[in-house]
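Just the one chain here, laid out as structure tokens, in the form predicted alone.
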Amino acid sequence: MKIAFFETNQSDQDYLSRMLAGHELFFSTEPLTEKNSSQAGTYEIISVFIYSAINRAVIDKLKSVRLIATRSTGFDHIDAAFCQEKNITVSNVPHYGENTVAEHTFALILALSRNVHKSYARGLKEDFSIDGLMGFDLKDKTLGVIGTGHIGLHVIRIAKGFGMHVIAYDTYHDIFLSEILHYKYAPLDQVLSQSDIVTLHVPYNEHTHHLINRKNIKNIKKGALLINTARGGIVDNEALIEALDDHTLSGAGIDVLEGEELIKEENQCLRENCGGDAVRQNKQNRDLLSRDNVVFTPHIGFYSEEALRRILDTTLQNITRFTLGKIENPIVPS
């Protein structure tokens, strides 16, 4: 079978080549876009990561493709409804790194609570003073967890190890687990107003776009921290900047940014006329990243050796099952 992989590195390619010996394989380090989709259209299966924008224009060119296997849990980069119209199956990796992302969440929390990033920056300048570096304990603080899926629940387990209180918001309430893990559910505004730290673990879709916005961010407890390791579009950038400016938030730990894909394209925008949204979001993101009370990592919450192997293994399973006429981990458009 003809299978094309996009957004791969040499290690990925070596592993996939060994595991899929006997198939005709194509590898690219670049995302799948409209520019290279005609070539991809000659393959029966394609596999992408999150920076491939699989929209209608791309899908229309995927003439031979019957399966799109995304190597991610989120699938907001794929028009799944249009794929369904075109009889293209879409599969994802539903579970691969609940512990991985949860651990990274606490890396961001601890960097802010103990001023690790500020201390490191001072050390580079041979400044070893401790003025202004007093942190705070996590014990007895309240953590607000927005989204209690696999990652959110693992965050709660870790929080309990730190001796934190936890309140959570989700459209689905797992009362049994809440009793076992000793946390309580509350409305979103209550979670925002009572939490010392708010952390986001919901998928990105039309219902969660700007879930944290200019209206409700004002309800956040004064001086709280906001952590986002989910998707950038869940938080309105303008609202986040305003909350940092007026000290509603004392800091933010972000592994994702609204419009983060535009950062990668900024040099191209210097040569071409980019849309107003691209220019605006790039400006906002530069503003955020320049602040000493913002800790930013470049979407690496998932990026551990073990998680990457689990992603590849699940993707291989999705592909292999499909070649046998069976569908594994399908995405069903809402």
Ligand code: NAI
Given for the second form:
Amino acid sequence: MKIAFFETNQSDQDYLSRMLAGHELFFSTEPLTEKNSSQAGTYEIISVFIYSAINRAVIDKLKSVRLIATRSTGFDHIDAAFCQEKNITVSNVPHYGENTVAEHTFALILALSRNVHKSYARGLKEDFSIDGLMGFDLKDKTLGVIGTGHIGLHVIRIAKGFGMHVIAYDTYHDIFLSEILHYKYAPLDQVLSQSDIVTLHVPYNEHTHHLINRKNIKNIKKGALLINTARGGIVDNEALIEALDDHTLSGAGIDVLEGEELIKEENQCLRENCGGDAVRQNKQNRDLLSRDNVVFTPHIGFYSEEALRRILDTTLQNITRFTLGKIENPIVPS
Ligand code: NAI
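Having seen the form predicted alone, can you show the form predicted together with this ligand?
Then the entire complex follows, led off by the chain already shown.
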């Protein structure tokens, strides 16, 4: 079969070439965009990561494509409903990283709770003073977990190891697990108002767009931390900036940002005179990242050696099963 992989590095390419010997393969380090989608359209299977925006215009050009295998859990970068209309199957990697992303969530929490980032910055300047570096214990604090799926549940397990109390918000309540793991479900506003740290683990879609917004961010317990390792669009950037400015939030740990793809493309954006929205989002993101109570990582929650291997292996399984006429890990449009 003809299979094209986008957003791959040399090590991915070597592994995939070995495992898919006998197929006609194409590799690109770049995302799939409208510009290169005509060429991609001649392949039967394409595999992408999250910076390929598979919208209607792109899908229209994927004439021969029958499977899009995204090497991610989230699939908000793909118009799955339109793929379904065009009879293109979309598969994802549902379970590669619950521990990986949950561990990264705690990397952000601990950086903020113990001022690791500020200490590191001082150390680089040979400043070993401890003024202003007093942190706080996680033990006996309340963690608010929004989204108790694979990642959220692993976050709860780790939180319990730290001796934290956990309250959670989810549209689906798993009463059995909540009893075993000792956490309680509560309405969103209650989770926001009672938690010392709020952490987001819902998928991004039309229902979760700006789930944390100007209206409800004001209900957050004064001085709480907000952690986002899910997707940028779940939090309204303007609301986040305001909440940091008026000290509703004492800090934020951010692995994902609304408009993060625009930061990577900022120079291109300046050259091509992007629309006002992109310029505004870049400005907001620069404002957020320049604050010393914001710890930022560039969407690396998934990025561990073990998780990457699991991602590639599940993607290979999705692809090889498809070549045998079977559909593995299909996503259902929301
Ligand atoms: P999951 O599907 O196992 O869990 C999602 C949970 O959110 C479910 O329990 C679901 O009932 C709940 N939910 C869905 N819509 C909701 C709504 N409107 N309100 C309240 N609850 C809602 O997903 P998983 O594996 O835990 O991943 C969560 C998200 O984390 C992914 O969708 C992805 O966007 C993000 N992610 C980020 C990574 C990173 O590198 N930073 C890596 C992997 C995933």
